[in-house]
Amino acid sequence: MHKLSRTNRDKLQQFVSITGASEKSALQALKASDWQIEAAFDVFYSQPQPKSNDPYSDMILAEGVSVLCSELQVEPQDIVTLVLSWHMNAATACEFSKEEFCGGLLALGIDSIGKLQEKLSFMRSELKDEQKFYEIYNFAFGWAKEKGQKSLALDTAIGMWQLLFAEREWPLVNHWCDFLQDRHNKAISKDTWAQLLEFARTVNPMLSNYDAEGAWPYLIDEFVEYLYDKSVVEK
C-alpha cells in the first residue's frame, strides 16, 4: 500500500473517529470517493452492512459527535451544533443517522471537515435572522427532549433558553428561569415552549403592551404576576 499523504491520513482518522468504521473500510470508502469526505460517508453508509441486532449500528452517536466537534474546534454545547443539527434535520441531540448526516452535508454543499468548519460562521449568522431563529428555536424542542417524551425536562429547557436567548437578547430570560424553578418545577410542554418565544418577541420587557385577556398559556400569565410580585416591573 502506498504511503498516505498527511492530508489523506487526517481524512482517514476523521472518518474512522466519526463513523466508527474500521480503517480498512474507511480507506475503501475514501478511495472510492476520490478522498472527498462527504461522498465517502455516502459510499460507506450505502454499502451492505453485516446484519446486526444493534439498532444504532448505522448511527453517529455521542462519541462520534464529540470527535466531530473536536475536529471542528467547537464545544459540543456550543449553539452552532444546534444550528448544524437543524440543517441536518436531526431528530435527537448528540446523534445523527446516516440519512441525516449525509443529507445535511449534501444540502450544505460540503465535502470535507475543513469546509464544514468554514461554514460555522455562516451558521452562527443565521441566528441573527428572525425567521431562521424562529425555525431553529422551534426545532430545538424536539431535538433536545428525551426520546419517547412529549415534554422537555425543566433543566434541559432552562439550559436551552439561556443558550438561545444569549443570541437574541430577551431581558427577562433569567427571571423566567427563576420563576420556573421557584413556582413550576415541572417539564415544559411544546405549547409553552412555542408561546414563550411569541411572548418574548411581542411583549416588551416592561409589559406595557401585555394583554391580560390575551390567549397566553396559564404559565405565562403566572409569570407576569410573578414579575409584579417581585417588583421587577410595575403594574
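Positions refer to the first chain, counted from 1. We call the rigid core whatever largest set of C-alpha positions still superposes within 1.5 Å between the two forms. Fair warning: this is a prediction, and the values are worked out from it, not measured in the lab. First, how it differs from the form predicted together with its partner chain.
Positional change of residue 10 between the two forms reaches 2 Å or more at the C-alpha, relative to the superposed core.
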Second form
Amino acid sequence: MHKLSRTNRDKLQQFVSITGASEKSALQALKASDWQIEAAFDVFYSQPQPKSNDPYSDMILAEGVSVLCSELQVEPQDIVTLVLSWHMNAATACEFSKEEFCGGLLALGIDSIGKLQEKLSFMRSELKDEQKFYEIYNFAFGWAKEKGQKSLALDTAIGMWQLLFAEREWPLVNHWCDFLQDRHNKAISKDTWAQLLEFARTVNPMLSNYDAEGAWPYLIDEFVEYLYDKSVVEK
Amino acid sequence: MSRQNVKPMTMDQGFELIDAAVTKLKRILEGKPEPAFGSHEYIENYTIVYNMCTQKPPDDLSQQLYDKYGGIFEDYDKHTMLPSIMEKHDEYMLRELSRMWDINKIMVRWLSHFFFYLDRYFITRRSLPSLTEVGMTCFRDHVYNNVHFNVKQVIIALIHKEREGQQIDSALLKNILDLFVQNGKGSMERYEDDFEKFFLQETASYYSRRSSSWILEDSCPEYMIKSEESLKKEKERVTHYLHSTTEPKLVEVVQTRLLVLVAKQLLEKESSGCSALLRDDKTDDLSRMYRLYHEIPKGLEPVAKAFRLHVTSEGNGLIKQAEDAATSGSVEEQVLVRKIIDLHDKYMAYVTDCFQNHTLFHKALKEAFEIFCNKKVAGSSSAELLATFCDNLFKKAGNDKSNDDSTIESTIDNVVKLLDYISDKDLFAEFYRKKQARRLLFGRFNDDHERSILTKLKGQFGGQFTSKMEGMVTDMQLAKDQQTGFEEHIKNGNTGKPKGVDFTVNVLTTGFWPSYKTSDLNLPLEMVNCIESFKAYYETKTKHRRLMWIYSLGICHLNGRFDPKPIELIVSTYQAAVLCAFNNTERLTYQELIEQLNLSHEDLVRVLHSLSCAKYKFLKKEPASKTISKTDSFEFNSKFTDKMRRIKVCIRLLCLFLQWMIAVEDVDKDRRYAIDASLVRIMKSRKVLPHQQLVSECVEQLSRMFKPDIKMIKKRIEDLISRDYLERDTENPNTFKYVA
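The block above covers the form predicted on its own; next, return the form predicted together with its partner chain.
Next comes the full complex, and the chain you just saw is listed first.
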C-alpha cells in the first residue's frame, strides 16, 4: 500500500474484507468511484469477474459481515443488522448477495459507511412502528433459518424471539422460551412463528381473551396449558 | 167480510184482546187448568194482529204491536220468571231455570205465531230483530244475565260432588249448560265466560290438591292408575253434559296438574319410579306411562330421559363389574359382551313394546349405549374387547357343537348392532383383522361364519370397511385350490418330490393381510427342498410375482424319535428348525446354533426356552438354569417321554403387548391419512372456511369410522399449511384458504 491517505487505506481494507477482492481490483474500483464505497462496490461487481469456482465470490459472507459490523460499530448480534437485512431483502442471515447489498443501499440512499452508520438509529426506530415490526418479524423467519430447511431450529428461534421481544415488550416471552425448551425441543414451523406474533399482539397476558376453540396452532394451545399447569395464569 | 165499512181497531181495543190471549197462554204454560188454544182462537189472534197492521195509517199499529210484543216478554221475564228462579237454591234453582227456559221457548213460539204478520212485512222492512230474537234477547237480558253467576256456582258445586263420588242429575246439567250455549246467540262466549272459565279453574285446583296428596302416598304405578282413571272420568263428563269444545281444554288442565307438574317427582320415585319399573320388567305400568305421557306435547321427554339415565347406569354397572372381575388386567370379554347384548335386547324390547317404537326412545337407547360402550374397561378399549369376543366366538364355533348356526347368526347380528355404538370402529377393524388372520392361518375357522359376519359388517358400514378382511377369506379359498394344484403337480412327478415330506402352502395377497416380518432363517435341507419345489410349481402358474416366505407363521409336525417311545411334535417352523439341527449332531452350543440358523438373538432365546426350559424338555440344557444365555449348550434329550403320543408346543413370536401396540399405531397412522384426506377434500370444495367449521365438518365426515381427536385435527391442519395445501387468511387468521 503506497501513498494512500489514512482514510483511503481504511476504505481499501474495508473493501477487501467485505468483497474478498484482491487489493489490486479493490484499488481499481475505489479509484474509479472516487473513493465512494458504495459506488466502488458497483464498479467492482460490474467488472467481468475472473471465472471463479467459488459460488460465493459475488457475496459478502460471515467474515465480511463481521467486518461491516465493526466498521459500523455495532455488535453482530445487534438487532439492527436484522433491520438492515430486511431493507436489503437478504435471503439468509450473515450473507449478502451483490444484488441484495447494492440494491438495499441504493434504496436507502446510502453511499458510504458513514451514512450507513447515521441511518442505524433510524432503523432502530423502525422497530417501534407496529406495521414495520410485523413485517420485520415475519421476514426474520425466512432469514434466520438454514438454507433448504423448512423450519427454524429451536435455538435460533429462541434467540430471535429474545431479540425481537426486547424491542417490543411481550411479558410472556420468557415463559414461552422456557416452555419450548421444556416441552417441545423441535424446530419451529413458519405458521407457528407467524401466529405467535398474533398471539402476543391480541391475547392479553392473563389469557382472559384467549379462545380455546380458535385456530391457534397446536403449540400455542400447549403453551396455554403449560401456563395453567405452572400456575402462571389462573384458569 | 168487507173492509170498507169496518171501523179501524184502536190500540186499546186490540191490546185488550191480546192481553187476554197472553194471559190464557201463561196459564197453560204454568200448568194451570186451562183449555188449550183451539184453531179458531189461533186464527182470531192472528187476525187481530193482521188487521191492526194492515189498517191504513194513521191506524197502522205495527210499531206499537212490535213494542207490545217486546213488552210482554220483558214483563213476564222480570216479574215472574226471574223472581221465581231467584227464590230457589241449589238444584232447585237449576230446575226452575230449566223450567222457565222451556216456558220461554214455548211462549216465543206461540206468540210469534200470533204476531207473525209483523215478521212478514214490518220487521223486514225496518230491518228489526225478528220476533224469535226479541223473545230470546229478553230472556237473556232479564233472566239469564241476572242468574248465571249463581247458577254457575251451583253447577260447579254439583260437579265437585260428582267427582267425590256422588250421583248427580246429568240431564239437568246438560240442559242448563245448553242454555248457556244458546244464550250466546251463535257464539260460545256466554258458555265460555260465564261457566267454562270458572269450571276449568276449579278443576285445576281440584286436581292440584289430589296430585299433591297422591304423589306423597302412592307409588308411581298407583298414581298413574289414578291419573288414567281421572282422565277417563273427565272425558265421560264431557259426553254426559259438558259441551264438546271443553274436552281438549279440560284434558289439558288435568294432564298438567296430574302429570306434567309432578313428572320429575313421579318418574324419579325411589322404589317405584321409571327406573324401578324398567328394572323389574313392569311392562304394563310402562305402557301406561307411555300412554299417559304420549298425549301431552313434549310429555315424553322426561320419560325418555329417565329411560336413558337408567340404561346408562345399568350399562355403567356392567362395565364396573367387568373391571372388578378382571384378574391381572385381563377382562373376561365373553361375559361382558354377552351381558351387554342381553341388556340391549331387554331394553330394545321395552322400546318396541311399551314405548311403541317411538323415535325418542330409540334415540335415548342409542345415546345411553354410546356412553358406556365407549368406556375403557381395565385399560382395554371396547373396540378391542368386541374383536376378541368375535375371535373367541368363531374359534369355539368349530369345536362346540352346541353353538348352532342360528345362535351364531343372531350373535353376529348383535355384534354388528353393538359396533354401531362404538365410536372407534376403525380400531375394531384393525384388531378384528389381526385376529382373523391368525384364525385363518391356523385353520380354526368356519368359512360360512367368516363370510356371514363380513357381509353384515359390509351392509352396515360399507365395502371399504371390510375389503381387506374379505380379501383374506378369499385368499384362503384360493390357497386351497392352489394347494390341490400343487399336489397334483407333485404327483405327476413334475418336480423333485420333497422326499416324503407333506407340505402345505398358503399364498397370501400382501395388501390384505397384516404385515409380518420375514427372516433369513436357514431351514433344514428337507424343508428347503419343499420350498424349492413349491417355488418351481408357482413359477409355472404365474410369473411376475415374488413370494415372501413368512416362516414365523409356519407349523411343523415332527416325529420325535425318543428312546422310550416316538412322539409326534407339533411345533412352529422356528422350533422345528432348531430341533432338526440336532438330527446331525448330538450337541450344539448357543453360538453354533445362532450361526447355523441365522436367527436373531431374541427369537433364538425364545425358541430355545420353549424347548428346554418349559413344560416339555425336548432338549437338555447345560447349565440347567431357567434362562437361556449365550454360553449355554444343548443336547437332544433322547430320554424324553410323556403319556401323550402327540404334543403341541407353539409359541407366539411377538408378545401380546407388542401386537397391541402395533395395531394401535397402525390405526393412528391410518387416521392421520384419513384426516388429511378429509381436510383437503373439504377445503377443495369450499375454498375458504373458518377454523371451527372446518373442524366440525371434518369430524362429521369421519364419524362413521372413528371419533377424531380435535388436537390431532389441528396438528394435521398445521401440517397441511406447511405442505402448502392450505394457508391462513391474512386478514383473519381464524380462516383458512385452499391453495390450488
